[in-house]
Structure formats: C-alpha cells, structure tokens
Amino acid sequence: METYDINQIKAELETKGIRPSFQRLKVMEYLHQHKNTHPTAEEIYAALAPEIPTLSRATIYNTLHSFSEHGLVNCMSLDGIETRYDMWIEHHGHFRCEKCGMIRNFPVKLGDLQMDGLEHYEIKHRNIIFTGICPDCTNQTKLEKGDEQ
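That one chain, whose sequence was just given, in the form predicted alone:
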C-alpha cells in the first residue's frame, strides 16, 4: 500500500479551502491509498473506525460530500445502488467486472463522443461505464472448465 505525506494531503485540503481536521486528513489519506478500488463510505468508515474510535458515519458522509463539492473526488454509482468515491477527477471511463467486482479506470476522449439530440441540454456530469468479465475472471473460468488458455 502506498503511503502519502500527510503534509501534502494537508496542503491539498487547504488549497481547496477545507480545514484539515484529523478525520479529514485520514479520509483523504485512505482515498489516496485506495484510489483504484473506488471505496464506498461504509468501506472507509469500517477501515478507519478502529483507528479513530470517535469517528461517526455522519463525519465520513459529510467529509466525502465536502470533498466532492470542492472537486477533490467524484461520486459515482456503477450499479445504481451504492455510491463510490473516485480520486481520478479528470474525465475517464470505468469498467466493472460482473464476477469479482473489480473496477478499472480507463481514459476517454469525451470530445469524440457523439451526443446527438442533446444540443440544447446542459450536461452537468458524464459517466461512462462498461460492465463485463475481466481477463482474470475469464482465465479463471477457463481453468475451472479445463479449457486451454
């Protein structure tokens, strides 16, 4: 797991006008350490609560909302049920494996997308999501069936 300099995280929050409380620093550190998993608020809470016994779920949700409002994280839902938090704030797409749940970011050139019929609409958020089976799960299925790779 990567480690992040708490002073850099503190500066990142201060640059966005967010007071760097201990809880906010720990949430941001966790998000940086788990940026490839797109954690949920519950996952963050479960991971940090043993270290911060006074931490509440409300603090986690309020902190994530503040981070989102200040452009530090993107909120996203890949399944329409749970909200996940993504540290990659530039435009990109997501692939979610239907078997293992792995989520992978990939670059997208949004300027190349055809959006016929939306000329007079104000687009506030773009989210490109592909679902399917990742190579690891595909290979595991082949091994289980005895197929050659």
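We call the rigid core whatever largest set of C-alpha positions still superposes within 1.5 Å between the two forms. Computed from a prediction, not measured in an experiment: that's the story for all the values here. Numbering follows the first chain given and starts at 1. Compared with the form predicted together with a further copy of the same chain:
For the conformational change between the two forms, the C-alpha atoms of residue 51 and residue 113 are best fitted by the superpositions of different rigid parts. Comparing forms between the two forms, one finds the smaller rigid domain rotated against the larger by 23 degrees.
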Contents of the next structure:
Protein chains: 2
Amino acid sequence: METYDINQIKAELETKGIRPSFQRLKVMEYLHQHKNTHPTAEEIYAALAPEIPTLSRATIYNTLHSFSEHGLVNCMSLDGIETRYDMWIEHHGHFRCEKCGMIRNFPVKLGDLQMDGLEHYEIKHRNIIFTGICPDCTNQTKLEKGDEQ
Amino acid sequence: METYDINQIKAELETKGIRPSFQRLKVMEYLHQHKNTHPTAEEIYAALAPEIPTLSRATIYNTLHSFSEHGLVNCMSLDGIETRYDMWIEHHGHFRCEKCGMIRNFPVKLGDLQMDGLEHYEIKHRNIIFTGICPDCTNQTKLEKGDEQ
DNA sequence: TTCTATAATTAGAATTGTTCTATAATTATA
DNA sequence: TATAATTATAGAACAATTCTAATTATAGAA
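Having looked at the form predicted alone, could you now put up the form predicted together with a further copy of the same chain?
Let's see the whole complex now, leading with the same chain.
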C-alpha cells in the first residue's frame, strides 16, 4: 500500500481552504491510497473506524461533500444505489457490469468529444458511465447455455 | 402534448417479449410523451396515479426495470439521489447544475470517443454526465457579489 | 495560559428512494 | 371451465444519506 506524506495532504487541503482536521486528513489519505477503486462512503468509514473509534458516518459524508465541492474528488453513482468517490487524476470512464457489479476504469480522451450548447456552463465534474456485461459474465452465460443443450 | 398510437407502443413491447399490460402501456406512453425530461419513477407514478387509482409504485419500478433490461429506456442517476429514465433516441449527454438542479441535454458524438480496453465488453448503456454551474446561477452569484460590495 | 467564538465531530433519529413480501387479480392455455 | 403462470397491489422493510442537538476541538484575542 502506497503511503503519502501527511504534510503534503495537509497542504493540499489548506490550499483549498479546508481545515485539515485529523478525520479529513485520514479520509484524504485513504482516497489517495485507493485512487482507482472509487470507494463508497461506507467503505471509507469501515476502513477508518477501527483507527478512529469515535468516527461518525456523518463526518465521512460531510468530508466527502466538502472535498467534492472543492474539486478534490469526483463523485458519481454507478449503480443508482450508492455514491462512489474518485480522486481526480485524469479523465477516465467507468464500465459497470450489470451482472457481477464489477467496475472497470477505461481511458477516455474527452478532448475529442464535441459538445455544443455548453458554452456558458461552468463544468466542474465529468463522468462517463457505461454499463453492460463484462467478458467473464458473457463467457459464463455461454458455458451455462452450452451445458443445458 | 404529443400523442402516440397505442398499438404502435403495444407492438414495441411485444417485439421485446414484454406482455403489454395496461400499466406498462401507460408507462411507455408517458415516456414517449416526455422524451427529453428524463422523469423519475415518482414523477411517472404521480402522473399516472389519478388515471389508474390502484396503481402501485412497485409496478412503476418493475416496469422501468423491465424496460431498461430490454434496452427500451436508459436509466441513470444524475444527482446520486434518484434514478431518471430516458427514452433512447440518440446519444446525448446530461448536464446538471449543482445549485438549482436544472438538467440540460447536450448533443454528443460518441463515435469520436476513443476507448481502449473495452473490446470484449458488451456495452448496453452509455451515459455522459457533467455537473457544474449553469449560466443562470453563475449570473445570480455575480449579481449577489456585486450587491454586497 | 484562559476566554470566546467558530467550526468540526458525534450518536442516533429521521428521511427517502427503492425493494421485498404476501396476497389478489389478470391472463394464457389446456 | 379449470389450472397455471404472470402481473399488479398495498404496505412493510431496507439501506444510503441527511438531519438534529449536543459535545468537542480549534484559532485567535485578551
């Protein structure tokens, strides 16, 4: 597990005008350590609760909202149930398998995207979400059908 | 309000193997009549309930799931709270204002989008969701700041 | 340091979109 | 018709999130 300099993270929050409380530093550290797994609020809570026994879910939600508003993280709902949080690195899309729920990042060149009619819109977050069936589940289905016949 | 031939809608469901019950026809009719407003399940329920007094929310949800599975509608969560349903017409993106909640469709050429690593993935739904501040809210903010000074 | 105002955190209740469950109604088919 | 399968219903249950009121932590002033 990659480790991050806590002072670096502290500075990151301070430049955005967010007071670097212990809880916020821990959430930010967790997000850095899980850059590509787009964790849920509950996952972050579960991971940090042992270390911070008094931790409240409300703090996690407050913190994530704050981070999102300040553009430190990107949030999205991939399944319509729970919200996931991603550290901004570069634009990428998300594919979610409707069968097994697996989520896969894929690179995307947003620059290629022609968009008309958004000239005066201040775009803060961009999400590209595809859903369908992943190769594993496709093969699984084929096998099952094969067995039946 | 545009009207649609009920027999056409009936045929549409039958070709997908969905039994065209009265409730399902009504939901599909509603979706056709509100192609660009991406209604929520609750909005559809509220609109149809007066006409079908015994209508249950569960029916709306069951119906929308069925439509989505059969590719008749596209569903997405724009705000992380409620799911919205869109008739597939052509690919378009959605912009949602974080202040006023306004949702705007914008044309998108998905063909331009370079995507690597999804070769064996069966993609059924594609959603492009941008969030930020709409021009009205941007102007509003400017005015308020101006008044203060 | 101590005081004060403000901001952050907490526990748990409340809310809300959605799903589940058991039953009733409808439809298809024998 | 009788029977089976599907669909619809009402309302309870559920789970992610937000809210509330009280407590704690912090920064800056005295």
